[in-house]
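What follows is a single chain, given as structure tokens, in the form predicted on its own.
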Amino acid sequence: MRYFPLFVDLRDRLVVIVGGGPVAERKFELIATSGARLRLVAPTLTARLAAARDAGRLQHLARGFAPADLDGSRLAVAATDEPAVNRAVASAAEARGILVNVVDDLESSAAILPAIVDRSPVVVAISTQGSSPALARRLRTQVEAVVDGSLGRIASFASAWRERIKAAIGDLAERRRFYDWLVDGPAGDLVRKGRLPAAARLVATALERRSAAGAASEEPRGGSVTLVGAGPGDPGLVTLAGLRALQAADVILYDRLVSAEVLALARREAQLIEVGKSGGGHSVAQARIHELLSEHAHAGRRVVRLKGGDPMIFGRGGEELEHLQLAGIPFAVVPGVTAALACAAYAGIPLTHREHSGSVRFVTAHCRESVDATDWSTLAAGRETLAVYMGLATLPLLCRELVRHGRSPATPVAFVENGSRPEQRVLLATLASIESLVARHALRSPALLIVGEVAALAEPLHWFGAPPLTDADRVAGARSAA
């Protein structure tokens, strides 16, 4: 290990950067986050560096480099495009015992600047010892994705309790176990949610319980439930917060339509339980889902309720939250990319468009009861885009009612089957012809129906998967009109 990793306190310490171009600008922005006093030596500065100088964020010596410019500095950075100047900076720094980083010159550098993931006070520095800065940046991106953004808040919270924890728990192993509980248990969950007073009360109670017991005691395990939106299938659409929840879960209750690729994101030790729909009915009744949520949470487990799309849009997420609230189980919600947004985007269909539709309405039509309760006059009026969830089973009735209440039979419609997945299919027709096209191609769930003029844009704006399957009569008519 040629370069020893070390964190250096640069607050109010002088750091000299030689150079005033784009590279020096990047080094300045990085080092400035440390609170260092910055001196830049260069005849000219970029516009951003000049603005920083005018704002008093740096001292500018508007001339060429002189060795005495480094006097009193803690760190030097040579960032010019002139190798001779950079070598002169390195030589002057070496003579003064000052650490120096020379951009793109590993042999002349006594120090290198790592790629940084900042969750202050937690900071992760990544280095390839100068051999591959591009790889270091790539690793930083991967670490950014998995390191919880709230980790810094948890570290600050734990630091505030450090002395009290040390005084209450003398045994080092016991203290480590307590910190594990603080970070991974209910106190940490409360900090992540921004509920610091409640987290403080929980930690205080745990320490008081230990003090009263006079010996080590088991901290309350405090299970919880997180509703996570899995999106429509493409694992790349799972949010970072959703990914972190999956990788921290002990138990995952998932819907049938959650893709295998999304489930593969979960940690290997997690128990996977399918609780979705099958064959038009519930393979697991909603009441049983509630029982499972309570059972595992009360056992102290971290439970993820993984739902296709977004849990709060036609996902019965509200019912499950109400159950958890009544049961006294802590919960959180991680939104997902709902099917209407994802399927439309992957089919090349803008749900709104200045020339075709100024609004969009989400509708569910999975059974006769939901169809009967629909305000068809409102849905059929105007040029509003309709995104219809679970409309395959009631398609004939849906098309008939829209036409009966005023929508033109020639209104473009698109069905998106398996949206965002490799096997995605898009069927493009009209209200009058979509039923026959669905029958001809044996369309199956999951499929989202889009009704409105914007649906016709699936042809020219196609970008993902196979081209749309079209109604030949509609295409011929459109060409004839053109």
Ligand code: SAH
Second form
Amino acid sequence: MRYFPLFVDLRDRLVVIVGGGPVAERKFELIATSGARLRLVAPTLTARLAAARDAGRLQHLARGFAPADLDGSRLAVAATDEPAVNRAVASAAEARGILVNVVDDLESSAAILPAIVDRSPVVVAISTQGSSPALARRLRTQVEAVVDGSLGRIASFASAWRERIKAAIGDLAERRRFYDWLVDGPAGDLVRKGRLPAAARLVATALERRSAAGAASEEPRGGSVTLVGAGPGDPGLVTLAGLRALQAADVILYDRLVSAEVLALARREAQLIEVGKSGGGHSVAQARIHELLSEHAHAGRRVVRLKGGDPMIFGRGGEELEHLQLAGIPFAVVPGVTAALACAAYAGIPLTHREHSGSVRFVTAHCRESVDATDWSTLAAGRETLAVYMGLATLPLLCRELVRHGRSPATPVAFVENGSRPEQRVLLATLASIESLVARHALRSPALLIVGEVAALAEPLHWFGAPPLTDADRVAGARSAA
Ligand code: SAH
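Next up, the form predicted together with S-adenosyl-L-homocysteine. The previous block was the form predicted on its own.
The complete assembly is shown below, putting the previous chain first.
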């Protein structure tokens, strides 16, 4: 290790940057986060640096570099595009015992600036010892993704308890275990949810129990359930919060609709349990799913309930939350990209459009009863876009009812099968003709129906996967009409 990592307090200390171009500007913005007093030596400044000077954020010496400019500084940065000047800065710094970083010149650099992930008070600094700044930046992006913003909050919370924990738990190993519990257990969960008083009560109770029961007592492990939206299939559509939940899970109960690529994001040690079929089918009854959720949570595990799309849209997420609430199991919800949004986006269909549709409605029609219970006159009225989930089985009924209640048979519709996945297919037809097209191409679940003028845009705005399969008759008809 040539460069030893070290965290330096620069608050109110002088830092000198020589140079006034874009590189100096980047260094300035980075170092300014430390609260240092910044002096820039350069004949001219970029517009942003000049603005920073005018705002009083830096002292500007508008001339060439002189060694005495470094006097009294803690750190110097040479960021000009003249190697000779940079070297002069380096030797002046060396002579004064000041750490110096020379941009793009490792040989002259006594110090290098790392890539930083700031979750204050937690700070992660990444360095490749100057060998590959690009790699360091990539690594930083990855760390940014897995270290969530709540880490800093948890560190602050823990530090507020430090003295009391130290007083209550003498043994170092025991104390470490307690901190592990504090960060990973139910108290940490509460801090992440922004419920600080509840978290504080948990820690206080745990410490009291310890002082009553002696050092050997165990903290409650506190299982929990997180409902996570897996999105429509493309793993890129899982949110960062969803990824973190998958990475922290002990057990994952997932629906068949969840793609293998999304499951691959799970923590390797997590136990995977398939509990649901796609569409309306049930390989595991809902009551059994509730039981499984309770069992695993009560055993102190972190349970992720992973559902296709968004867990709160046609996914029985509400019922599961009600069950958890009654069972007294802590829960959280991570939304997902629901099929309507994903299918529309990946088929080039804007769900609303200033000229075609001012609103969109998510509906389902998975069985005869749900079709009968639907208020078709409302759905057929106006130019609203309809996104129909689970509509494959009842398609003929659905189209017939919409037309019967006044929607034109020529209304464009798109059926998106396997939306966002590599095998996505889009059928484009009208209310009158979609049924035969679906039969001709043997469309299968999961598929989402989009009804409304906007659906026709799937043709010109197509960008993903195979172009839409259209109804040849309709296209020919439209041509002869034109
Ligand atoms: N909670 C889910 C919906 C569950 S209902 C969500 O928010 O998306 C299941 C229905 O969703 C399927 O029958 C289908 O209509 C739709 N669906 C889910 N994923 C889909 C996909 N990748 N492509 C097309 N339709 C999909």
